[in-house]
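Next up is one chain by itself, shown in structure tokens, the form predicted alone.
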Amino acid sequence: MTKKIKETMENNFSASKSRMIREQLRARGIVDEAVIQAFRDTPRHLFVPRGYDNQAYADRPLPIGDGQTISQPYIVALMSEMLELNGDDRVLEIGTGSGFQTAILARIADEVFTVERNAGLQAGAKSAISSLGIDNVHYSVHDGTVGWERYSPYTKILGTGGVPQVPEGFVDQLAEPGLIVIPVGSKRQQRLYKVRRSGEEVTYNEGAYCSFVPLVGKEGW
């Protein structure tokens, strides 16, 4: 690839990213500037399979292999905003997938602990994340529906796949105060749940409808 072609591609990606932020995020109500900046700093085209890079900033999910997807940009932004992230957070992410959501979390939080069942997917995600100089992510390959007890408690937990109900293990591994965002419902359609722990009280609030691939495991599907 010549230098000129590479520069043209990068300019096209940059323009597509700016349009994505303007039309897909801000226009739909995403207001958290930390989330917007994380999107601005993270080249989404590095997280999609070869042949899909020209669609990396499109307003839809894309396949990444093994029946998994990289979520629609707006959904990634919405879930990140719902988590109310700050620089002191220790975040547990269930489902590394492409690694794009992981990178967004890592741009804002202090530490991210990400779990994935598929070793190949996580290896690709780790490579893309490392290429950006992001070094505050810890990785594990195991059944994420049981969480990652070793490093708990976590101030925030994010599930990137649908579950029939919020796994009790997630609540057990949540700090106080703490927050979980996860899609809950059937295999076809879910709602984004926001689970807040404050003292001994745990509240469950339903949010927007969504459609995620199932989170497979002991406390999932």
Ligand code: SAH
The other form holds:
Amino acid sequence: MTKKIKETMENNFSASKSRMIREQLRARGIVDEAVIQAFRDTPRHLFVPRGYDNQAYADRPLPIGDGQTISQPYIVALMSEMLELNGDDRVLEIGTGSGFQTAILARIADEVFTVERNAGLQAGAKSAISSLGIDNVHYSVHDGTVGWERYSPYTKILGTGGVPQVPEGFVDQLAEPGLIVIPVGSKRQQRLYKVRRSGEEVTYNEGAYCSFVPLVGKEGW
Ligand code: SAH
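Instead of the form predicted alone shown above, give the structure for the form predicted in complex with the named molecule, please.
Following is the full complex, with the preceding chain placed first.
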């Protein structure tokens, strides 16, 4: 590829990214500036399969192989905002997938621990994330519906696939105070749950309706 073509492509990606932030995130009410900045700093076209890069900034999920998807940009932003992220957070993410959400989390939080059941997907995610110089992510391939006991407690836990109910282990591995965001419901439709632990109290809030691929495992489907 000539330098000129490469430059034109990068300019197109950059324009698509600005439009995505304006029309899909801000226009729908995303206000967390840290989340917006993380989206600005993270080239989404590096996280979609070859042949899909012209749709990388489109308002929809895209296939990433093995029947899985990279979530729609708005959903990634919404979940990130719901997590109330800050620079002190230790975040556990279940379902690395493409790694795009992982990169967004890593740009804001102190450390990210990400779990994926599909080794091939996680290898791809890891190389995309490393290529951006992001080095505060820890990776594991196992059934994440049981969490990741070893590095617990986590201040935030994010599930990027649906579950029939919030896995008990997530609450056990949550710091106090701490917050879990995860889609809970049937295989077809879920609601974005926000589970807050403060003191001895655990409160459950049901948010927007959504449709995620399932988390498959002991405490999932
Ligand atoms: N945030 C990701 C979403 C990926 S979809 C992205 O935007 O790319 C959900 C992911 O969860 C899939 O990659 C799937 O393989 C993974 N998954 C399903 N069940 C799992 C389990 N029990 N433990 C860990 N990962 C799981």
